[in-house]
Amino acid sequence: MFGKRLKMAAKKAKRKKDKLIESLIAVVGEDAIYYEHEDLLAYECDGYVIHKGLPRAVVFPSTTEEVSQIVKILHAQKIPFIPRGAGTGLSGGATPMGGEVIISLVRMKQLLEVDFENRRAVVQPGFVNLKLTNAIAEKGYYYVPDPSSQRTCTIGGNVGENAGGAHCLKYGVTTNHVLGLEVVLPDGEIVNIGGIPDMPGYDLLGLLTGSEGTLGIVTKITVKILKQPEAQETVCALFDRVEDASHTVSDIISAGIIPAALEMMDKIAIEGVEKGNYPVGYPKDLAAVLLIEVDGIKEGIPEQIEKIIQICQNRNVREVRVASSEAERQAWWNNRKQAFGAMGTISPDYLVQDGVIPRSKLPEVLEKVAQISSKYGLRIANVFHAGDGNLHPLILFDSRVPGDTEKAVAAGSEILKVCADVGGSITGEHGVGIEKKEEMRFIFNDEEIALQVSIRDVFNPENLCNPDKLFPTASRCAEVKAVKRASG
């Protein structure tokens, strides 16, 4: 075995580097680039594993200046490139289509500054989400956006996808917490955007946040940090009917209560999480569970809890109770946040979708999801941020069975069409990437897509920065047609 490794190492050492690889090594050093086939395999996709492609190289800069130099080299040679964080994305946003250079930002992982007086922090893009809260918790502060992958996802990736999380209902998604960005544009120029509260002019921060790496590469992020709430309580409500749980969600919001988080799991999702690493003992015959968390001033919490319990009881709840301790509250949330990964305990493969609907349409949409499940003969687990209507149907399939993957993709597309038809969206936090770019037509016509492409072209005119993502492939043709019509 050792001899085989020596031979492989010798073969790698003798393999000739092309001029591009040599020029990139000159910027970052030999130990900060992958270009051999076996090394590149780990970067052929992100968390969306249905489509894969091989990059030409993966380079690991450590500074903004190195990112800029790398981009200038690639721009000059018209070589496409992809910014990449931890690779936890779920829509193929960091998946190569074939031949791009991946610029991995995982070595840019420092917490640069914390300003408690002004409630802000400055991080590099490779800084892991949860580490920010851990770093400032001793002072009584935290960073709000909390995707389920917060133990591994990076804040730079969160900016790219405009990530949300369980607590986005009350506090908003990533864009509501970004104050400033340092960005390397697709030609290598370094610019600073934002940083001043209520800055006049166009909202470029809002434009860049959620742009999925198509407008530039974020290399420094200034974010809000918040004081931890004085008190918080979590209610767990168990239901025998999904319809009762769905109506409870709307009833809580209609009562004037805005929970910090309002999460729901159905029977199949519960089956998965109870077989995962953090079981809490939910009954096996349970149809749905709601987790409802309220926070704020200590004196106001009991009244809200009392109202929530009463609303649940009015909707035929089987059992409803408040967490008896912080340990129990954390156990409930750990159980919920493992939901995606726990699907591996009940299915060889799964595809997660990310549609958004009006809360009032929840019972109707869940019924249609059940019909789609029956149509394709695939089980679908429903896990969602119920409070803001962000659904995460998990379509369970077996890629070893011929046709199963195709059925899962088709079922996912139909679910997104249902979401769009009831006045919702095709994504709430996972992004479009390559997975949903054709489904953009469910909510935008050709002229609207062409307009967005024209905005991209202001920043990325040659489509080198994360190319062929976000927009349907024919959108360029639509743009040309629109221009011709306008010119007569």
The other form holds:
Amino acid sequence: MFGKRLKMAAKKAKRKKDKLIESLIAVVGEDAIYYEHEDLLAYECDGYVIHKGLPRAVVFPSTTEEVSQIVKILHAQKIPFIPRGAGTGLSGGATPMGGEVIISLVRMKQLLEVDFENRRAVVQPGFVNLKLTNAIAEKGYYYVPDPSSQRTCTIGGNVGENAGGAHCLKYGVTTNHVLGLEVVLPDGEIVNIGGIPDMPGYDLLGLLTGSEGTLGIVTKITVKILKQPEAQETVCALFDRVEDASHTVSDIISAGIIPAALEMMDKIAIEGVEKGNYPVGYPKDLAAVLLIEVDGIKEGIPEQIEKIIQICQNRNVREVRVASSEAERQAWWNNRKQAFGAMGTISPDYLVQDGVIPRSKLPEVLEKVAQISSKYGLRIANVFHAGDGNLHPLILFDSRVPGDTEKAVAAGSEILKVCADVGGSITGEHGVGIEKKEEMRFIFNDEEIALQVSIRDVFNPENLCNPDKLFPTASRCAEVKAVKRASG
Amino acid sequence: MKPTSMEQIKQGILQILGSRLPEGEVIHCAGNHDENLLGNSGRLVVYPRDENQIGAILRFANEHSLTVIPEGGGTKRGLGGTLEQADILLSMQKIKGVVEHSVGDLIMTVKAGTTLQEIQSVLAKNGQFLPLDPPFPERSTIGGIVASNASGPKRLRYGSCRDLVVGLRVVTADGTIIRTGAKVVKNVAGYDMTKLFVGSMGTLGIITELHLKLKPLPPRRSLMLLTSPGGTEEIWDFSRRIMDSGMEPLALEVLNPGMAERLAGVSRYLLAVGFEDVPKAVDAQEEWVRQNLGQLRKTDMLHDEEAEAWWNRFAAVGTAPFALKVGSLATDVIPVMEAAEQAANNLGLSIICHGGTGLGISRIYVEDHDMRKFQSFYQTMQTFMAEREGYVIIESAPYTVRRGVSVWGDKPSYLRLLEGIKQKFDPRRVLNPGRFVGGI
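Next block, the form predicted together with its partner chain, ref. the form predicted on its own:
Every chain and every other molecule in the complex is listed next, the one we just looked at coming first.
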């Protein structure tokens, strides 16, 4: 199916500079568009590499006005389009299904304004996440959401996906930090939303954040910036049994401590990160590592750290240490944040999943993940934001082995079913994209999906803006809706 | 088809509820004088027992083109809407109780008609709380708080409803029961539909159950009341410095002299600074305040229950039927309060007001019952904010006043999107018609 689409798209690409391309060049200029086959190949997929499709063109607008003009042209001709940031998404949200025009926001990368008194910053969508923190660090401020890809991912992309990160347990995810948006709607109209808390009207900011580019294209973002906590301490705890580590997570939360971050890696994940670029020398026979970070008022931290160490000891920790320096703390975090990439050192391919569970179900769910691993005969490394119940099972496979890819996909889906069945969700921060469209049915019934689709129709009635993402294949929902209308 | 007489509607509803309870506990005909001042009441008041009954009532209303106003504790009757009476006032008061409190997950599921006070007392048994501090916690239901996006000064530290509600059960206008979100703190599956209902004033559906994020009860609470002999400049200067320090204030709320008089016995601008944390962290922050007072004077310092008692008095202050809410930049909060004082003086009105210098939200209560003067006051504040980023809305006024003005301020340029959303959820405009922005 995908092969066929690819061929069709390739044919189109050979018709260089057709009328559409010419009209787009008239907006952005010759040096801000790709339309030849070899240039388009890099845009076949995002960080989710299992599905690929060729875009018709990639345009690089520099201003909101250009985005609006591009969208108006495409809207008038009913040509589908996809907004794209750095392409680090992990669910295929920026992957063409075949023939869409990609609107890349990477040239809109200015930091427009920093207002320390009102604790907000205004950025263009292509501005890289970590650059914001770097730009304001001198005055002791930072931007909280810190996805592992923060060195490359853009804040526009973060808004599209409602990105999370390691420090969301205490401070929330992207949606809790976005104050205002300028958006180009799928018909080209430019609207400004929010800016001030509780703006009268439905919470469109909340709806747009995490809508995966299906409701419009974000062209300007106002975000909260926070003062760096006065102090922080990081604890690293090494466990011989995964159950002990998972119980420690629940015990810490139940003791009334909300760490800024609470991360866990299991044996296979540790094997990977130790072979990656930032090894820290974890013993080879470990079953699990917990990284626990507490921040806040300096004087309040020691007793929380003591309590955490005590809890770890009660749960049979092998070794527990407080970072002795900022360098050591950074080393632990670098080691953790490159976990996905490091899987490449122990497996030719890997598929990362993104389920969420109530954290009290951690031991039970890990047990089931282990069963799924042995059922499919695939190794699964577990890396997760344990504090907020966000699991990232990394399913290791070899795409050169016939059938292995399908097995990995099936195992991933089965893990998500386990998460859904304990009252959780199929995605905590990576999004649905094309990857988890069908898995939406694990948590929503047809009517609930139909209602969401109807909200998309308010913004994007012709399904031109990032088409066919996010929702399961329409047929069944559409039928339900039609039946309801007929009977209503 | 609209049944003409109230008796027909009543019979229809009674048939749906099919209750063995005495009729008076299921339904009654409303209309005392107080209710009519603020409007938003109903010709019939109905007390469903569960979400299925709500579904059936809404289907009935939909079929017969009746209007329905959902209501929790009734503390927001003055907010929005031009109806004196809808056909049906659907009370959520019988749909209450904690469904589940998962202590280790810091998550609870609760029915919408439960009051905030009831919720807090259940949670306190396990050392947790729901970090919301809207007005009237003993009467406000959690469904009403979320539907009206009510909040208090502590949102500076803990966030507002949109940050704390992780999932809902909702009955939509055609009687369908839908779920949004899940009992987890992180979730990006599909659109964040939960957010649409927060602050939607019951115009999209009736919230029946909520999944909420909780916090551990802080071991130590502290409140410092600071006054400024000079003027408001020192208050702003202090606010700016504390927000620029590593301190983590719970609230930074400025009270005008009228309100300070009532709550602290001093007729000056006053800044309430709170802290909640482990004792050593609270002590350290109190010490920071002492070191950084500048020209400010500490007039009072309260701890634990006493601090809570003060905040409870604060939450009960807004009883005036005439009230405004202003959203602005943090830097404009004190100018907003001063403009309000000035405007009130010019009109001969007496006001009490407070504003969060870390938040950008101010509330103004006009104590005189003079509709004309109130309208002029509203216009003056709108003119003041027209030159600034933000908005002014009427948070409470009699319905006769609301009929004559746009209580939600200017229509947003993207009104068509809001109307489109309403159209998808409630095409026949059964739920709270005209209650929200742009007459939605």
